[in-house]
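First, one chain by itself: the form predicted on its own, in structure tokens.
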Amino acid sequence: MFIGIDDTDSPNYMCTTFLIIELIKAFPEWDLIGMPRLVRLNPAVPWKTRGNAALAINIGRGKGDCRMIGMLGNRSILSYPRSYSEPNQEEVLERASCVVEKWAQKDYSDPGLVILSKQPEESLYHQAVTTILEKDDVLRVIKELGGDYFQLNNGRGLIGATSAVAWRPKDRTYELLTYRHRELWGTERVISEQEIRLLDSRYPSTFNNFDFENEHPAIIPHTNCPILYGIRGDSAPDLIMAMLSIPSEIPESWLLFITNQGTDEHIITDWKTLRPFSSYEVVGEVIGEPWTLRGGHVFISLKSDNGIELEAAAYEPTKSFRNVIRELRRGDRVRVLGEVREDYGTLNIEKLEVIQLAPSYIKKSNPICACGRYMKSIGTNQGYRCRVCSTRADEAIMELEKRSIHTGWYEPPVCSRRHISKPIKRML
């Protein structure tokens, strides 16, 4: 029996993943089938709370070899590969809705809870991660599958909750989340920042641990939520070892999730037109020199391989990544991944590959006259003239520019990356 939940937190408090812990508590006589799912959906959705994550678990009577995927106090949380029976759907709805009612931040969110004995078609997830899904479409799917649901306020969270159940992990990663004791929520977290700095080198399968450019531990939340820290990576066993290596306050519980984080599954690669609220891969040529607007946002003009011209931007929060954009030149061939903004239709650059660098020339000096003197500029685009003998020349003396960038991938610093964006270290 699948239980999906979404949109239960607020910008500064609670975390929907914590409700998975509470759901496990609410069904002590049932087992987890498979791993809890932490599914990031379309990051361009305008009404997302923070990272647009939806959650789902599958419960039943476990069968096969189990493995420990977490701790709840002194109790091991076990996961089974399959189930031979499932609980009553109405009873699951009743218990699970009590959890949502108790913990959801109703003043800031539109919680949704779905109970399904079957998974929806995988296409539902793909729509939710790349476009904008309507709630009525999801309600129709729930009805067709004979499921139940519970909602608060307008219940928009039903979209994410149902989509999380529909996800079939292909390219997948894992996240280990640790949770604080209730009396510590809202207080300063006690955790060794020095040990976090070492995670990338000690456990190469992990990623997005520490932002060395901004000197910030990225695994620690900056809100008053129940999470102590969360480590992401490609190996679940490595995440457990990484957790054990970090000196910190003692967590109340911890849990492993299977996720679509770091997969780029939100990126549309086959497209004819670019629409707001979706993210695309655009391959094409730089057709203008970069420019910077007030606030430090850097823009370039592109012409895609299918003939569409657009502007792409690296905004101020991406910090040093903007310098890469500043170094692009007319004629460079690039691959740009990012979200199309509604306001200006620009592509918000998440990551960029320089495919080919075009020759770029810079002015070395004014032309030299036959009489040995440097010519002077006559005026903009009017060429040069020798003041002594009046000899004219059209162009200055140019030299090949020494470029500070090279072909390959570039990405923003860790704290400026989206949860679902694939880090370059996973692409190599």
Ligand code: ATP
Given for the second form:
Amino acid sequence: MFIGIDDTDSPNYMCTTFLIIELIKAFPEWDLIGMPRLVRLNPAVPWKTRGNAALAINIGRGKGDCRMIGMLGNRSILSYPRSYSEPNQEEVLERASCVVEKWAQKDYSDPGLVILSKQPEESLYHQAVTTILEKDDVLRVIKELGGDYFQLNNGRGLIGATSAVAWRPKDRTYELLTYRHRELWGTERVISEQEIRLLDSRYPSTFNNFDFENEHPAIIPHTNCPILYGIRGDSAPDLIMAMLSIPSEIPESWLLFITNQGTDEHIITDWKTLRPFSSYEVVGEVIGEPWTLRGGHVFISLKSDNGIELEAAAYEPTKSFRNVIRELRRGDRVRVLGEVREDYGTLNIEKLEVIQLAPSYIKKSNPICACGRYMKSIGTNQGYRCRVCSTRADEAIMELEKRSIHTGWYEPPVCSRRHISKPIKRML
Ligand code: ATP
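To complete the pair, please output the form predicted together with the ligand; the form predicted on its own was given just before.
Following is the full complex, with the preceding chain placed first.
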């Protein structure tokens, strides 16, 4: 029996993943089937709180070899590969809705809880991760599958909750989340930053641990939420080892989630028109020199292989990534991934591959006259003239620019990456 939840937290407090811990506590006589799912949906959704995460678990009577995937105080949390019997749907709804009622930040959120004995079609997840869905579409799916739901306020969380159940892990990663003792919520987290800096080298299957450019530990949340830290990676056992390597205050509980983080599943690769609130892969050519706007945002113009002209931008928070965009030149061939913004229709660059560098020429000097002197410029775009013998020339002496970028992938520093964006580390 799947339980999906979403939209329960506020910008500075609580976390929907914590409600999974509370749901596990609420069903002590039932087993977890598979791992809890932490599913990132369309990052371009305007009403998301942070990373547009939705959560789901599957409970039943476990069968097959179980694995330990977490601890709740002194109790192990086990996960079974299959189930041979399921709880009663109405009972699950009643108990799970008490959990949402108790923990949801009702003044800030639109909580949704769904109970489904069957998974919705996978296409629902694909729509939710790439486009904007209507709540009515999701209510229809719940009804068709004979599911139940509970909602507070406008219940928009039902969109994410149902889509999280619809996800079929293909490319998948894991996140190990640790939770603080209740009395410590809101206090400074006690954790060794030094060890976090070492995670990438000690556990190469982990990613987005520390932002070395901004000197920031990316595994620690900024808010007063119950999370102590969360480590992301490709190997669940490595995440447990990584957790054990970090000296910190003792967490009250920890839990492994299977996720679509770091997969780029939000990117639409096959498209004819670019629409706001979705993210695309655009392959094409740079058609002008880069320019910088006040505030430090860097722009380029592109023409895609299917003939669409657009502007793409690397915004100020992407820091040194903007230097890569500044180094692009007319004629370079690139692959750009990013969200189309509603306001200007600009593509917000999340990652870039330089496919081919075009030869670029820069001015070396004014032309030299036959009489041996350097010519002088007559005015912008008007050419050159020798002051002595009045000989004219149109062009300066040019030389091939030595490019400081090369072919390959580039991405922003860890702190300005999206949870769902695939780190280059995972692409190699
Ligand atoms: P956190 O990451 O802290 O859990 P969040 O960023 O996930 O917060 P929510 O508070 O869950 O933000 O808000 C996202 C809202 O958007 C939810 O109500 C969810 O159901 C809804 N939503 C998610 N994906 C879509 C989509 N594709 N179309 C429409 N609504 C969506």
